[in-house]
Structures are given as structure tokens and as C-alpha cells.
Amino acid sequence: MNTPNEILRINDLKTKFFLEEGTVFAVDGVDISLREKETLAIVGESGSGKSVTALSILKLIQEPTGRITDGEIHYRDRNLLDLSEKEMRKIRGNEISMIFQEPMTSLNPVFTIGKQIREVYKYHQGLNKRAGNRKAAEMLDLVGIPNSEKCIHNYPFQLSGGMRQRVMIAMALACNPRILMADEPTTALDVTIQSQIIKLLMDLKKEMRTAIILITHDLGVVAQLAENVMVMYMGKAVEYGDVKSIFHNPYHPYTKGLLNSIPQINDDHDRLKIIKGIIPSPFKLPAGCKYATRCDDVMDICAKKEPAYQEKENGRKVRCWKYTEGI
């Protein structure tokens, strides 16, 4: 159930991939709770299961090769692992709306901007062809698209980058949802747009009032754009914090890899700082900590257990044996 202003809640939540060459554990016991017009930032590197996460809260998983084995998603105190497909595609871009990532690929090449926003208001507001492009349009006005009555004609290749990106967000917020995910959204769009789509985001958020789960792997749009931050590898979050500590006192230490590795004004180093080795296979984890053999400050128990996840002081949460008592 959920606690007063809390718009969602997962309890231990796992995904796995079910592949020839073995099990897959895309998302591996991962808890998260999200307030209303909270910013909540997924971050990670490619394969740290972020997108994983948000398909599987709306159950988009792909069976039989991928499903959710385990886990709650608990949202207006309903558990959505419970309901029908026919109960989610109510909620689907209704109440939790998502923009993929590469808008190019998302929207459909044959069919005009208008009538790809307007299929959503038709299916879950039944509105008609008129009233849809109307609808529509003030989206694309909302959203900062200019001619927006011109641009419900379009198809998605007369468009920019940018523009595309604009649409992804005006086709998720097309009902108002009361969740947001955004799985990198500004990813391959050139820094003056990106700068662009965050105020955009920023400015929605504050006219709708919709929690966002912010997916990505930029960190300088997670420092404009969230409140809090959790931080995952290898499908489990390693740490969890409000954004001002997660900068300024890092626990983990992928986390210090993270944030050690964006390059800075003031820093006279010719190489930019990397996080050694790679990550392990997901066919073959480590027996203990699955961060142990990238680590800098890595000890005997590191390699053999694996460290729970625990809270610590204002709500900061790790996944570290450095922040063990007594080992």
C-alpha cells in the first residue's frame, strides 16, 4: 500500500531474460518509491537495467523471453502485476506515460504527427478525428513546436531531431498522466536542444505536476532535473540519495567512478578519469559484490558476499561493505 503523497512503490522487483546462452538478471530485487511531482533520476552505464526497470512497470516485458518473475508494483494501491492486459493498456499513456528512447525509430513513418497524438486521445478519451487534431495541436503548442495546426500534417522524417523529441513528449503527456518516464531523452540530440528539452521538461513538470522518472546516463541533466537519484549496476540499485548529497558525498564507489569520470573546467589532467575493467557477464556475475573486480577499495569479503542493501543517515541508502559495522 502505499504512504500518504506516495505515487508508487515497488517492492523487490526482478526481471529476468530467459536466453540459449543462460539466465539473464536484468533487474535484480530493486525497491523504489516516488512522491507526487517528485524528479526520481535512474542512472548507469548501458546494461545497468534502468530501461529494464520502467518496461517492467508497464509490464511491456517481452514473454516468453523476458518476464517478471517476482516483485510488487504498487501504484494508487493497486499491485499492477496483478491486473489484465486489458487493464493496463487503460493506464498505459493514461496515468504512467513514457518517452522511448530514439524518436525516430518510436514514431511510426507512415502515419502524420496528428494522427499518432490523436490515437492516443481516441483510445482513452474517445475523442473523434476534429476534436483529436485539436487536442493535438495544443499539445504541439504546449511542447514549443511552432504551426503546430501545419505540423499535425507531417510525417516524422520532415522533422528535426528535436522537434521529434518535442512530439515523444507531447504524445506522453497527451492525458495528463500522473507518472512520467523518460528514458533518455535527450540522448543524440546536440547540446543547445538538449539544454532546450530539459527546460521544456522542467517547465511541464511545473505546469502538470507529474512525478518523472528520469532515466539516462548524463549526469549533468540528472544535477538540472531531479530531486532524488538511484544509481544502479548489474540490475541492482547500489546507492540511493537526495541529488546534493549523491554529488557531494558519493558512498559507492561506482558511484565516485561516475561522477569522477565527468570531465571538468578547472581539472589539468591530459586523460579523462575511466572506471577500470569492464563489466562482468551477465551469464557469469562474480559470487559476491558484482562491482568487486572494478573496485578501488575492494576487501576479502567483497569478493565472497554480497553486501545487503542498507539505509543509513537522511534517507541514503548503499549497497557497500565499507558501510558494514562490524566486519
Partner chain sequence: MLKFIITRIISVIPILFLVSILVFLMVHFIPGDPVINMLGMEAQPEAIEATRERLGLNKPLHIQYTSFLINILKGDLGTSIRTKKPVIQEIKDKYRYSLILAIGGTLVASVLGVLMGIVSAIKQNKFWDNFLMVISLLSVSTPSFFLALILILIFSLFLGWFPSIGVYSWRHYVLPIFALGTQSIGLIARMTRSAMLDTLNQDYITTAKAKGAPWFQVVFSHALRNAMIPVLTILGLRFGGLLAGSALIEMVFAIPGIGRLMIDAVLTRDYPVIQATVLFISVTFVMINLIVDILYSIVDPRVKC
Contents of the next structure:
Amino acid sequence: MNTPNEILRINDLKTKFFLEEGTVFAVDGVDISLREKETLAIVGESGSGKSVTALSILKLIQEPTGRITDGEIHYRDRNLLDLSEKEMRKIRGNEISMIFQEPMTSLNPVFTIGKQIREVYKYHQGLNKRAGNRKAAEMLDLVGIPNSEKCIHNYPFQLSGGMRQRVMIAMALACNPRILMADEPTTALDVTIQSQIIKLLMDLKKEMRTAIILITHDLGVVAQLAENVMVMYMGKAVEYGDVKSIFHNPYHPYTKGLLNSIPQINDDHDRLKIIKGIIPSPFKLPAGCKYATRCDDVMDICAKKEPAYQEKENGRKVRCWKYTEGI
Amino acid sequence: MLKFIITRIISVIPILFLVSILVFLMVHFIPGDPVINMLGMEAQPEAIEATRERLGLNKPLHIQYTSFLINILKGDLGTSIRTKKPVIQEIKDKYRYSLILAIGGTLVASVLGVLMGIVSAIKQNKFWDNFLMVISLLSVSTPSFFLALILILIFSLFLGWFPSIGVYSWRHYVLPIFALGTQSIGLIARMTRSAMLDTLNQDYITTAKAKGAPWFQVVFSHALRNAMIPVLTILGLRFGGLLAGSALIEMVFAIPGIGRLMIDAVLTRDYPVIQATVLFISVTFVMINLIVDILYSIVDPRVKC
Amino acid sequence: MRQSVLKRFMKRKIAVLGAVIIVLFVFMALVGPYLCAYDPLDIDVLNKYQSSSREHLLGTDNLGRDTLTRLVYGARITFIISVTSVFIGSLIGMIFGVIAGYFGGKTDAVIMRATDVLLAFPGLLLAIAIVAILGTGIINTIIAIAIFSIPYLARIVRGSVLTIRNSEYIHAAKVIGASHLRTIIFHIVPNSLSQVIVNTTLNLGTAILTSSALSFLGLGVQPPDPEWGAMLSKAREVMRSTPIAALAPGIAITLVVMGFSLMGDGLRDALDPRSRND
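Having seen the form predicted alone, could you give me the form predicted together with the partner chain?
The complete assembly is shown below, putting the previous chain first.
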């Protein structure tokens, strides 16, 4: 551990899925460093390996189809990959918790809200039903659900999508975790609800000790919530840096492409810029840089050799031949 | 909740009504004169007229049906042509045996079937899954009356563990209940397996795991509760199948149940008894499904609204 | 398309096994009788209740008739009853299902209530009640089992018609002025056919179980015709001394039912696009 206050350090994480059609390198060498109370955004298109990275941290990859094949996940002083399933259970939902994209399907339809939040206290603090319900109601108050005493007796189908996502957040924060992973927490919601949930996360961030890993493809959300940004493409981290530098001075052509594809109100151009081409098939990855097929600044070497993940000034990192010296 | 139960009960009434009409019409569907059918070709014309008069068969159909329905509601199911005894008396003693067989068979099938289905789903595509699915296939393909004979051959004739005839103690029920229930084991096991596989892939299972739920809780609380929803429906339907199918088992094990009474009645053209047994079994079936519907709403809170 | 369905079916070894079992039994039913040395009805009381021997591979029954010969002829009866009854029942069920699903409204309500009532007589009970009305024998067994399979097919077809009815190409067909009958025959029926094929195959197994159960109870095929369920019923009296007399027809029923069940599952997997990946 070299960085002060670092609570999570991931080195060269690799997660593969062994499917009938071939092997998918869903996460293919990702490094992450997370400090206490930091908010790190992981950005990328769908299929870039963002969610799999989060599930890998909790070791929730479905075996035998998927497996973490390589790397280290240091949480505080332990490598999670060395822990037994029993030890992992003490961490899940207690020290590291997660909220998911689909509030409609992420809550169990046949249990009350109260029971589902109460469970977290039962597993990690051994609380009985009454104490668990009281704490559950407190959490629901915290995430801004009115009539929390009544809500714990409700079933998920009786709540709206936004309310359900608040319940998910309450559940994830129940044990005051050190790390909260939010996987596209606003994608499935209406725009007005989205901003409410983002506001809630911003408020909670101020009050709690929790570090957040925010997984999203929405750069607007990133700008509001995150301090640091990691950009992923085809299972690899391609750029990392603080949010200001990334937004004002992106290095990687893919990051530039992502930023350019945000519609701007006072834009001079009348057409939205998009990244040309499509994501390559995960079964037939290009040999060199995975972005070479879509890149505007492509060079001869790009298609032949994979660039290394290079450190730059102010802790920034980039994986691109353009910024590799001595070629 | 109460409102839901009442609506369900009300919705069953038209079905019971239609069932009673069909059972009433059974006698009239038979080609030829129902009275001659009952009494036989060699019956005296005076006897035929007298019976026609007594049964009210010379009146218009709707009046006949009304009195049929009123009599049923009063508990009067007519008189057996063969034994000359009131049908309700014949049925009352025998119904119990068939009910025990059907309930026992459903219990055996649901406990074993659900357990097999869970194990299969957890061990998907591994040895135990394949093994249990072969057993399931055998169980659904073997006719219950054939299985009954095999069970008698092994456990009664060769091993001497269980009696093969009559109903004098709980040991007499063991073989018949297994013979009757086994065919449903495979059905329920396959249903449970696919329902479990489906629920184990749902997002809320990942949520439960991410909460730190132990494996046992994930499978038996979060997944099973959801998987039981489709399985429950099958249980209700199977119960009816077993109640009707118990005729075969009663035949093999010489159990004086309602099924055998029905078969004997069909073979001797004892129409009041046929009507009464068919009515009894189908009404029981409809009522059991009503109970299943209500259970359903307890397992799945979404149903109530 | 057809090619790939066949390919997917052939890929499942267990489904192919089912098909092989059925083909063998069909072959036995078609050709077997010409190969048999005995007549299924030939009584030879001196040689009754024999165990298996070189003259009688599967022994003889209570009247000294050769069990193997009766088994072979029984296959004919079994297939004739199950195939005809399921075909008739499925056809009628399909027609009702299409009408209910396509026209909806009151027509739909009436047909669905009718199937509800038929389904209120569980399993064997409906078949027994129909035999009670019509009497025993092969033809009546066929009718009983045909009626028995109507409500299931009607519901399945109605369900698939309902999903298809609102899809784009049915609207398109109506817009270009296709008549009801034309829409049904050329657009709706072909699209619900795969479900019908799968369920018909699975129903064949149920039909065999039901017909043999009826005959076992003495309500189906009547002696001296060699029906498997009836053979079993007779053989149970000599279970201890000549178990082969009961085992042979019992195993035959089990195998054929299993064959149809495996084939049905295989067809479902091959025809249902949703299960293609597993």
C-alpha cells in the first residue's frame, strides 16, 4: 500500500467467460486505486467490462461460466481473491455493497421491503426482526422515503421505480459500508427521477464515510459526482485521471470521442458527433489496440501491438501509442 | 385478502354449476332410453313406466335439472340401482380411502419432487442433475398400475415388508400411496428444476448474494419462494389427477374407495352411482384448486391486487 | 429453417434416443405381425402361464397365448388408438383455440368456459365418464381420449394466436384485405404450429397412458383383443409365478411413453428459439 488512505487496490484484474462460442475477456487487465471517501467513476460503453469489474470485486462472477483468472484485489490489508466464501460473505453488504441498474428486478418480488433491508442487519449484526425493522425504517428515512414505518410492510411492486432504487440504496448503505458500488444507478429511471437519485447520492456522500465506485456511461452524472474517472474499452482501462483533466484535456481518442458525443446546447455544429464504427465482436478481438478499428488517429503500430498503460503527470494514466515515448 | 378470497370463491360457482349440468346430462347423452339403459332390455313395460315416473324422467329437462340440483344440495344423490341403497351412504364410507390415497400421493410427490428439482437445479448439468432427470423421466413414463404391480412383486411378495391387499393399518397405505404418487414426482421435479433455474438467474438473487446472504438462504428462501409459484399450480392439478387415478390403484390393492365404486358402477351401468362419483371427484378437484389459488396469493403478494 | 430444426433435434442425443424407441415400436407394429409364428388369439390351454422359453420368448398368458405375439399386435392397437385420438382431439382443439383467440369477445369467453368445465373433470375421470356414456370398445376409447385432449390444445393454440394476432404482419394481412379464413389458414395456423407439434407429441404419451389405464380397468379395449393395459390386468393374478407376463406389456407401455416424452422435449428445444442457447 503506497498511497495514503487507500482502501482498495486492484492490480491487473482479469475475468473471463467461457462460452460455447468462445472465451470472452470481459475484464482484461484493470488497475484501480480507491481512497477513503473518494468517488471513482468507471465509464465506458455497454460491454466494456464495467459491471463485471464490480461483480469481480465482490466475487459474484457465476462459476463455472465465468472466472477471475488473474490479478489481485486488495481491500484494506487483505487480498479478496484469497478469502474463503464464508469470509467474503462477511464483506458483502457489510463492508462493500452494491446497487444495481434495474430497480424493477433487483428486489425480490415476494418479500416485503422491511424484510429485505432487515436481512442485511440479520446477516451482519445479528439483529432480530424488531430491531431490524427499526433500523430499516431509519435507513428509509435517510434515503428520503416518506412514511417509512408503512413502507417496510410494502412489497416492491407497490413502489415506483425511483422509490425502489431508494430502497436499494438504503439496503446497500444499511451497514455503513466502506465502499459502495453503484452500477448504472440511474439508467433505468425517468429523467426527473434520475436527478433526484443523483442529488440523494451527492447528499449521502457528504454525510457518510463511504467511498463510491460509480459505474455509468452517462458523463453528466460523472461530472456531478466523481473526483476521478477511469475509462474502459473492451475490458481494458484506457485512461485514468481526475475529473477536471479528463473533461478538459482528454488524452485517449476514445475518451475524446465519448466527450464529443455529449449533445451541447450552445453547440455551433448542427450534427451530433458520434464515434464511427461499432464495437468489435468479443470473440474476434483485434490483435493490437482494441480501439484501432474506430480510432481517428490510428497509426501503423496500433493494429499490430497493444500499447502499455502508461503513467503520466498528476497520476494520470493512458493506454495509447500516441502518448508512448520512444517509438 | 378477504376480498380476494371471496372473489375467488364466487368465481368458482359458475364452474360448479356447469359441472352439475354436465353430470345431470350424462344420463341423457347415453344413446337410447335412459330407463331401459338402467333397467335392461328385458325390463317389464310397467316397471319402466314406474321408474320413469319415480325419477321424474317424463318431465321437461329444466324441471328435472332443478329437482336434481335441489336434491344434491339436500344431500340426496339418488338410489343405487344395484344395491338399492342411497348413493350418499355408499360414497360416504368410500370417499375417505380415496382421499387418503390422493392426499398421501400428492404429499409424497411434492416433497420428493421439489427436493429432486432443487438438487437438479443446483447441480445443473452435473451427475446428480442427469441422474435425477432420468429418474423423473422413468417416473412420468411408468403407468401407476404397472408400478403398483412391481411394488407388490418386490415389497410384498419377495421382501414381505408391506401387505398388498386391503386397508387395515397404516402399512397397508404405504405401497398404494407410492404407486399413486410416483408418476407426479417426475412432473413436479422437472417443473421445480426449471422454475429454480429461472429464479436463480434473476437479478434479485444477485442482490441477495451482494447483501452477504448465505448460500442456504439464497436457495431456500430467495429462490425457492419464487420458484414455488408455478409449482403450486401443478400441485393442485395433480391432486385431481391422483384422485381420479386412484381408481387404478384401488383396483390393484383391493381398496374399497370411491374410484372402484365408480368403475364397478360403469361396468354395471349403475347410473345414479356414476353420476354421484363423477360429481364428487370433480367438485373435490375444483375445491382443491380454489384452495391452491388462495395459497398462491399467500406465496405471491402480487396476486392479491 | 427446417434444416436447422432437424439439426438442433439431432444434436440432442436423448431426443434422438426417444425417436429411435418410437421408430422401433412403429416398425414392430407394422412389420411384426408378419414375423410372428403364432396367432395372438390362438388358445393353447395346455401351455398356459409358461415362463420364457425358446418356443415362447416372453412366455404365455392365462389361455396359453404367446405373450410376444400379443405384445406385437398390441403395439398396433396402441398406436391406432393414440394416434387417431390425439389427431382428432388436436384438430378439434386447434379449431376451437383459433376461433377463440382470433375472434375474442363473447366467442372466446364461451369456448374458454367450456374448456374450464372439461378441465374440471381431472385426468382419467373425463375419459371414464365418457366411456360410461358411450360404452367400452376401441372406437369409444378413441373418442374418450380425443375429447380428453381437446381443452389442452384449445388453450395452447388460443394463447399463441392471441400473441400472434396483434403482431404487425397480421395487421398487414388485414390491411391488404385478407378474409378471416385466409388470415387464419395462411398466417395464424402456421405460426402456432410448432407449439401444436410439441404438445401433440407429448399428448401421445398421455393418450397411451390413458388408453392402457382404461383397458386395465376393463373399460377400454375388450378381450380377446391384445391391448397392453388389458394384458397387464390379466397377468396380475399370476404375478408371483409368471412375472414376465406382466412385465412385458408394462415395460412396453413405459418405453413408448418415454419415447414420446423424450421426442416432445427434443422438439420443443429444437423449435423454441428461446431455449436454443442452453
